[in-house]
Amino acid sequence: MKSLPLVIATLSLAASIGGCRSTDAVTETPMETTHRMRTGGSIDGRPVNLFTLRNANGMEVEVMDHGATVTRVIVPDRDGNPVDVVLGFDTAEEYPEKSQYFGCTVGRVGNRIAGGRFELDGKAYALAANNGPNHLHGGEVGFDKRRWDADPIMTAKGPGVRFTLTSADGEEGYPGRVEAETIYVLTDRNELEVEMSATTDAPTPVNIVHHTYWNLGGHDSGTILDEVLRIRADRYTPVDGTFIPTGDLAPVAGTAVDFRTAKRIGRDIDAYPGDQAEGGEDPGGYDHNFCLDGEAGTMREVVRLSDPRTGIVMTITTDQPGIQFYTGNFLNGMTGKGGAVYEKFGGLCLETQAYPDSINHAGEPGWPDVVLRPGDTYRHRMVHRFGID
């Protein structure tokens, strides 16, 4: 099996993360035969490092250390043409300015915590209410807005990058010091492997989530409504008007969230029209957590997504109990890579995870335990495999 070069790059703010690349103010430094380095640019006065992974099949993945973020995934379509299947921006500085968690690692707790409050071992904790009345994706400055330390690695499966981050005791209101790690590996089986782990010195909730926006027709191809999705889940967690689970683990049978048999995403999406009243916060579309079939902690295939235009197929295998399916409902016409305009339904997220607000359902039947304690290690693995219909 042949491994192609791992490229280490430091982004200039004027250089493209997306399609075309500027060579202005870029210095290339030869290292080992499998590496080269490009330098220049910064966010908040610090250089931003971009890592490019390539395999033997023409697939390419780019990640950056700001937010341990996936910025580009290039996959050959049915005709062998390269297609960038993730939403993103041309410059590094646009990510903190415009991103709705594009491609990043979110934590310490991904998804929502009701009222920004929880109790752990008899003590109450208050977090930032950064999503209406609730806490979302780790708070005001979650893992997605932090600079991660990065180390390129070469594994038996292919090239990768290991990102590490320290979250201090009390950061964003969470107890305990957490050491977090995210590893991306690109294999010659056209797999993007994502492994997340964490340890702590005091009990704390942890639910680290990968948050790429996918469009298998190409990031600039319009909506994902004609893509075909299957989710292996018999149940889901219904939510209230602020997207907080009601506590039920309800059957998907007979509902618009039944994806046990593959169907067009747009087929039943009008069942969720959103709150059209003045001041309403729900724009409609899918934004649901599914309780995945199979045993949590065991790797199993849970998702199959395909695009009829390109023929590209993506499957997801994970060890997590749940997955959030989100259809980009809040995309607002922002300008992305290459001048593409990302409108509502322009991309989708498939975020493997523990269920939203699990910390406030501790001990309830069927709900996962998200409390990490000293001496234990949080582990989360997901594998995206790409092919052609």
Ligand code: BGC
Given for the second form:
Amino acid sequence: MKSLPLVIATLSLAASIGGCRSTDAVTETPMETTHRMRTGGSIDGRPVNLFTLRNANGMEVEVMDHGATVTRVIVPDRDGNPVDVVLGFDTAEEYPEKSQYFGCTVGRVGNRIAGGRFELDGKAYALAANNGPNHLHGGEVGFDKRRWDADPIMTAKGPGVRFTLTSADGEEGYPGRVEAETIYVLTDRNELEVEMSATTDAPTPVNIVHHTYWNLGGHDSGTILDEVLRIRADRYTPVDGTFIPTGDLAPVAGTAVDFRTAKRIGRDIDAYPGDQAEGGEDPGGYDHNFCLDGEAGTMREVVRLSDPRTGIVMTITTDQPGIQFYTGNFLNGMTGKGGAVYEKFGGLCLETQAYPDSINHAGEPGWPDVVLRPGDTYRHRMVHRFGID
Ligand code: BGC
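Same protein, different form: I have the form predicted alone, so give me the form predicted in complex with this ligand.
Starting with the chain above, the whole complex follows.
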């Protein structure tokens, strides 16, 4: 991948929320203001704050406080033309109405918990079953549907926004009061860094997940089936009919989820035709968790995605043990930004994470520990780096 030219990042940011706060890692910086969606917008009668990060390579990242959500990522294509590579909506109101977790921060626990039930330190907990029989993405009002506090920041690497949220003890049935943080930074190396962290006052499961839908051909370019993907994973977690892992950590070799060598996403996707017979709700496509090679806790490059139409390449480096590769199977023709229509396979998610339903596999060999305890800090880093093939 050729790198885009290096530049000093510049920043244009919201100020109605009081400008930039200084911390150890952060320096004061003057900021311009924009604090509404481009086409206006409010949720629950309150204006939504929108922040734009820019660098002089022509990259632009827009985030909003509702759901700590990425709403726009502009990357120059091989001819230097700006391409918006994330799915989203023109107005804030459409996010709670139409969004299938577009661009947001998912929590307290991303992906599914079987039957919404788990045991922790000998006590049983019951959570909302908001996805068939299972609990999905933190419940009825997960982190994605909450208003986060926002602080524009300037780091040594570039401009960013720090979002913080308090999740009360008992919220969505989870024990413990959790203080969560998501920081987005756009670097001068054309990286979008996402850092998620959390602390708690009582033991609780935590698996915070970033949920952008990518289409490197442009959010309005049709499907992602011709994009080429490599995932560094020898194993994955096969699931049952309701997308709950069977418990196996199975080899990808000889299956359609073998992405160890880069391949066209559409090549083997028909191996997962889904099952919509007799009320079955699986629309088919990829919706799989991969057990990433290398050591969790160590930053390593795990994904490379490229688009033949624009030449845009994105790599992901993370410290997480797993990644959910989801091909937008439930996209249903909703109207998005600029009138774009998002059909099935119109975008894909690459969600670094602990494995789905890990809380019900505690202590099993190879399964991550997702219990956060008082005094400890949950940390999750992912770096998306953009370039041209
Ligand atoms: C999950 C899918 C789910 C989707 C909802 C993904 O993270 O893997 O199963 O349908 O989120 O938008």
